[in-house]
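Listed next as structure tokens is one chain, alone, in the form predicted on its own.
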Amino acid sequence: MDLEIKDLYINIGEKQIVRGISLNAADRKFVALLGPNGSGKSTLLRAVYRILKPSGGVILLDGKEASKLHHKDTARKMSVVSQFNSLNFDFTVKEIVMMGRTPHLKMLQAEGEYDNHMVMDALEKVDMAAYAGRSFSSLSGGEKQRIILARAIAQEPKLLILDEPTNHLDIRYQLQILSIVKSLGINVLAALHDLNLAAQFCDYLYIMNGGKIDSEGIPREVLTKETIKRVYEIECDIQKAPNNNGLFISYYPPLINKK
């Protein structure tokens, strides 16, 4: 599922989080947003899976209106992980992970063997088969956010929205599930924070500020000194990684005034 957003803007009350951006992710490219905090990363992300009804532009799903399809439909194509995974009552693992199978079945249809055969394959490949039959209250946040992006591998999108994915995960983790996500060979829009993650996983980047497009490119083209300096406000170094595409960022703290 190809993802257009043309001329987007998004009012929360009377403030303009997002203003007029347009942005592609098509030809099974992994693409990350990044910017910092309050940039309008997120705000715009909620807008595509339609939480947040934009205030002006269009989001395009395979040339469609996404707010014109119905969200069974879009759903069989497109999964979302989000930041917030809070849940009101209780369900095993394997439960949680089955929610994904939902869009592919009718009314009252029991799962099949080849449910339960793409919910235990989405439980390998972010190393949580032994949970199965765990609680998911009774997880740590990087283990639930592990089985969250599970049940969006289990419903077979073609479009994976992804809202900080990583949060919560130590390094090893952060490097499994980004791994995952590039293999899975589909179209993924991601917030991201790290710069080096989104440089080593991502095919191409915006960069936002101010709820605006601040610049676009592959990593090695948009994440200069001089981008980082202006976005971040923060000064840094940046070499290429020894052992793949990706860079280096090492960054500098930022002077503190003292009294």
The other form holds:
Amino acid sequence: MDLEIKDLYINIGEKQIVRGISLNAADRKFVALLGPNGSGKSTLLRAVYRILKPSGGVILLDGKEASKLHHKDTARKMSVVSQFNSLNFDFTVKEIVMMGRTPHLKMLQAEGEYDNHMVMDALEKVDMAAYAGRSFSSLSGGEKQRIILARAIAQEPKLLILDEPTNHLDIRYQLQILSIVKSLGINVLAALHDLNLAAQFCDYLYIMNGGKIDSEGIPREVLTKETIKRVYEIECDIQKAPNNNGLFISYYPPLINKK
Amino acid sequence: MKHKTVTFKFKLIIIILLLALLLSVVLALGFGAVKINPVHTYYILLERIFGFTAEIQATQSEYNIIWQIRLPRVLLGVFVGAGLSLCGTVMQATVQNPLAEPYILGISAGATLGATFSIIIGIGTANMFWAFVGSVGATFAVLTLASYGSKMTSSKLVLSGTVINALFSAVSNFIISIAGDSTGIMTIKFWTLGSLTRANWDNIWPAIVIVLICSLFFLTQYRTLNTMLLGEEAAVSLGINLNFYRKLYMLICSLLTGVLVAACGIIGFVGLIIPHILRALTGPDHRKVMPAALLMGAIFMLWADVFARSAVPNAELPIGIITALVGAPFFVYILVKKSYGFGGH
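Would you mind generating the form predicted together with its partner chain now that we have the form predicted on its own?
Okay, now the whole complex, with that chain kicking things off.
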């Protein structure tokens, strides 16, 4: 499912968080949103997956206005890994992932062979098949994150929305999660923090600052010393990585005035 | 393989609960001021329901006590218990909070206010409707208060419930007091602590029919309820129109609470205790929790009523005392158990 956003504005209370953003996620590309804290990345994503209502502009899913589609119809093609996954009730891992099948099932329809297959397949993709019977709340943060990703995969999306999916994960799982996402070969729109990882995995970057797009393009063109200085207000050095498409960005700590 | 054993365990739980419910009905009919042999009860029921003539003859007075006095009460108890348990299960999923329950959130108090208001101003026949108006008002008030300013948390929800409960109870007790008839205190006792004494063959049907309809409806809603437990973000991204279902479910729960309170006053904590016990047994999947909670709620209410009838000789305790004695320690237990996420961490 192709995503196209045109001139989007979002207000939360009195405050305007997103101010006239246009972007695309299509052609099976891994697209990332970068930018400092408070630049509006999460807010933008929350509008795409319909928790927030935009105050202006349009969000098009396969050319149709998202607000006019049924929630169930969008959920058959778009899945989400958000930052909000606290759970007060104790489901098993398999039950959690099976919920990814919800939009594909009718109200009283029992889960069939195919649903079961998709669930186990998704668990294998995230390397958690052995945990199917375990209780979700007994898992570590990284394991939980992989289960939430498995649920999103079991949903058979054509567009995957990720809101800082590698938060709180160690480097191995950061790489693992992004590799899995990349291998799906579907449209991806992800808010990320780590510029090195974004350069290594993503096909196209949008850099946000103060609710607007500061710059956009392929990683090597858009991640420059000047852009990083302008957006994050820090100095850095950038080198091309020898063995992949990535970059080495090394940051200099900002000068702190000592009195 | 794993899946098969789980299903077997669930079936076993349901069968055991069903048998326990039938047995409880027969036994509960025997308790009271006049003790009646369960065998007699059993034959009276067989004769009356299936036209089966028994070899053991019960006396005419036993027959009257069972059929005219105790059976309507026991039936009402079964459906009130199931209904309260249903309310708790659904509300906990809807507000994604394991402490939600009509009594704790002050919704029962709202229903009482509506009902007493209608009795006092003299439109007594419509009091079920007015109880419903009261419970919807309280639901609206408590949810608005709990989500005012910032996101709804467990603590805010329970505090809002306490406030609404205190306010609405005070106003309805005030109304009963100034109405000034000699039965005022008795009436307050009935509304605030609950009782099944008023049950007879003429007045139990609205509650039974509404509980039946609501139960059937929510038995079909397990998938939506399950996704609600995952939280707002997940439910919406799984294709649930959360705003619509939240409102619909809270409205139906308010209706149910209104009807139950109009029938038997406020009976607290049932909706808190029962779903918790069953989630521990079956897991949180509503496909399993819902039918089990209905049966277990009914059984619990029957025995609470038996206790209310027979604990003190020649007197009857309000049933709300019994459920609160069991429920309040249970509430503390849930608060203390950190894994249920009360408070902010």
